[in-house]
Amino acid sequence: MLLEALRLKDFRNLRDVELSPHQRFNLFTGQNGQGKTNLLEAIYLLSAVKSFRSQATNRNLIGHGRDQAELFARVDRGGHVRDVGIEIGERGKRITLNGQTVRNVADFFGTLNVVIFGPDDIGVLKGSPSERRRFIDRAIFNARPAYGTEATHFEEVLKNRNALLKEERVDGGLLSIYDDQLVEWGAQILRRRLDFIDHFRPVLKRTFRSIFGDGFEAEIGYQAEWADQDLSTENVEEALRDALSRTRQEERHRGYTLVGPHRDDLRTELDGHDLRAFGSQGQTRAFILAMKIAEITYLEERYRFAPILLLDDVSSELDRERNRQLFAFLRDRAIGQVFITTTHRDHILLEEDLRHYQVVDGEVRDG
């Protein structure tokens, strides 16, 4: 996958960009506070149709005095070449595809794949376990665009089981009916999650003794404190409908859901250990890194494309060893294209396959 051409207008403070990106590595250097991130949140947007960053409105993604923003991308995947556009209004987004209105955002999800790591991704193995469920559907819906839908439909679900339960008397014949379209998208969810985990835990093995060597030894698994049984893609639905009758009352009492995919949490180990307990920063920080690599290593062997990896200021969060490692990385690896933000262009270990730009006052130039 390969992002030929972006045209950017009024997007927060980057008021006309167009750039012919290199189809490997493309490095945007600048001080804080400059637009660079605002490059990469412009890319994510326009694979994901919203921001990477939390409060992020449709006001401030547009240019202080402007009405709106323009965001355009050409996108060669594998041989066939897209036009995807994003006009964003304070009342809402245009999508377009390849000079057409897109009714059903559905369809066009998949036009774009992007991973992105940034500072704030360091924090999410130390957070809380909706992050950590964030990755993995992020991940899930890179692979299978549909999942955002089938996402959607538990959310509704969720939200309107939820609202019965706090009222002062609840319907016995409508919880049954929200149990059993929890059961089913809910069991849906699981099954996406648990078949990701399955084929993705080989992966990162293999990605962080390739990164950071053969000192330790990386584990994740899938963790569901609701279910009484060990969860497969096989027993979920089963599962998820033995915990709601167990917590009934509970759930009457508290008056909102407590079992189902929306309690879960990834379990992350380095030799053995509890990562999120025992770890150190560094370690942390080396672990998270090889989840995004070993992502887009995932697509790339399961689904045969490998999507556009963007790093925000990666190389600042990590050791210089553990930043010689990851630049060798991804300099061996034959395909994939890298956009990278930076303070200091000495951090960036690469000078072949590379295009460099300064990012100054919203103004993006060669460097």
Given for the second form:
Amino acid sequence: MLLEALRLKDFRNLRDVELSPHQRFNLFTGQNGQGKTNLLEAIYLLSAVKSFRSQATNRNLIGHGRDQAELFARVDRGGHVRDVGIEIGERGKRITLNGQTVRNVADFFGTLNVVIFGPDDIGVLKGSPSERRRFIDRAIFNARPAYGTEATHFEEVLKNRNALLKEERVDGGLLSIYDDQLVEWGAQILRRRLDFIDHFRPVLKRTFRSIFGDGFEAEIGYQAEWADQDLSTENVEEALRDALSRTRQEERHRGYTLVGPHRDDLRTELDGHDLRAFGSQGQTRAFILAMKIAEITYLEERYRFAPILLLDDVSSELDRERNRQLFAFLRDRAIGQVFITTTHRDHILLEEDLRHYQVVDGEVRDG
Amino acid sequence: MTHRSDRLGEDPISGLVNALRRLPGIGERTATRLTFFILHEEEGIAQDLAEALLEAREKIRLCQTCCNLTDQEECVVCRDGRRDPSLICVVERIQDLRAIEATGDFRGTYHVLHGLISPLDGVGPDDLHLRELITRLQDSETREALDEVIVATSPTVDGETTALYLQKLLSPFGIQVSRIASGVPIGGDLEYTDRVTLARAIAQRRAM
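May I ask for the structure of the form predicted together with the partner chain now, the form predicted on its own having been displayed?
Next comes the full complex, this chain leading.
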């Protein structure tokens, strides 16, 4: 997958940017606050429509004093070239594919696939379970865009069910209808996640070994505390039903749903020790680096496409050795387009197949 | 928020603009355009509009049988003796009824719920016009003629929930309850059908 051209107008502080990126490495250097991350955010938006910054509203995506932002990319996917556009106004976004307005955003997903690795990812293993769920969900969504719609549907069922549980007198008949839907859509989410872990786990173990040698054993697993049996793609519906009936009393008392994929976590271990509790900073960073590399390898091996990688200033977060390993992996990959931001050019251990840009006060120049 | 004292001091032009703006789909620009149109045209337009608004508001009520809008006791569909009494199609809104009527293919009668169940928005079963439907089914003559209730709510969470609720509610009557199909649009291209719809269409395929 290649981004052949990128054009941005009035996106945050980037007033007018036009690039013909290199098919391998694109490096953006500059001081903090000049617009480097905004550039990666624009590419991310062209893939996911949403921003990776959680506080991003349409208003603050649009340049100061402007009415709308325009993002455009030409994407080559295995010889199939498509033009992707997003216009962002205060009231909403308009997406186009080859100049035609896309009515249903679900039709658009999957046109451009990106994997991002930035400072926020560094803390995922020590952070809240929701951050680790987001890692799984993003990875699934990248290969199976329909997952996004399914997840939204599940969340809507969940929110309504919780609102009903908070009512003074709960209509039992109505609750059982939400039970059925929670089981149906929750099971679908669980099946997708379990299937992902099944295929991702061996890739991660192999990646970890190849980077860090045979000294450590990495392990990853799906954790559903509410289930009193090991989950498999065959038994998720039954497990959800059991758990719902077990928690019936307590959820009415608390006023929200206690079981389901929204409560789950990703368990990560090194030599049998839970990283969430016992991992040192060096270990968790090594592990997340392996997870990100494995995510790319997983997409390449299972779905036969090389996603575009966005590296947002991670070198300053990784120690020398991890940084060296990251760039060794990137150079050894035969293909794959990468966009990298950094404040320090000397962190970036790349000399060939590279286009260098400088970002100064919202302007991007050849460096 | 406009305070009362401000409203009293409001000039008639902005008064009309602000009144029009409260209508759905009308922003400030459209409201201003409509206002100046009304003021520039002959006086009759303003008179007709005002009378039509008040008359509609005063005379239009819900059909006592199906909750469609009407200016009589029963709506035009329920009064039409040629409609098929064996089918009732349940819809969320008047707009949905009109959309189905526009197909010209449905010859049964309707029932309009005027909403969908959504605890998140504070809408429960009691807020919908379900009681009227039950009352209707309790009438032995209606019940006798009826074979099937079609639930034509949207394929959203609220639409599904309401459909499932209706199914439960109607089960004591022993009537066939069916759900409208969802799938690939006619004349549409499979390639451009959204993935969830396509996946459902395949899961709910039918034998031929």
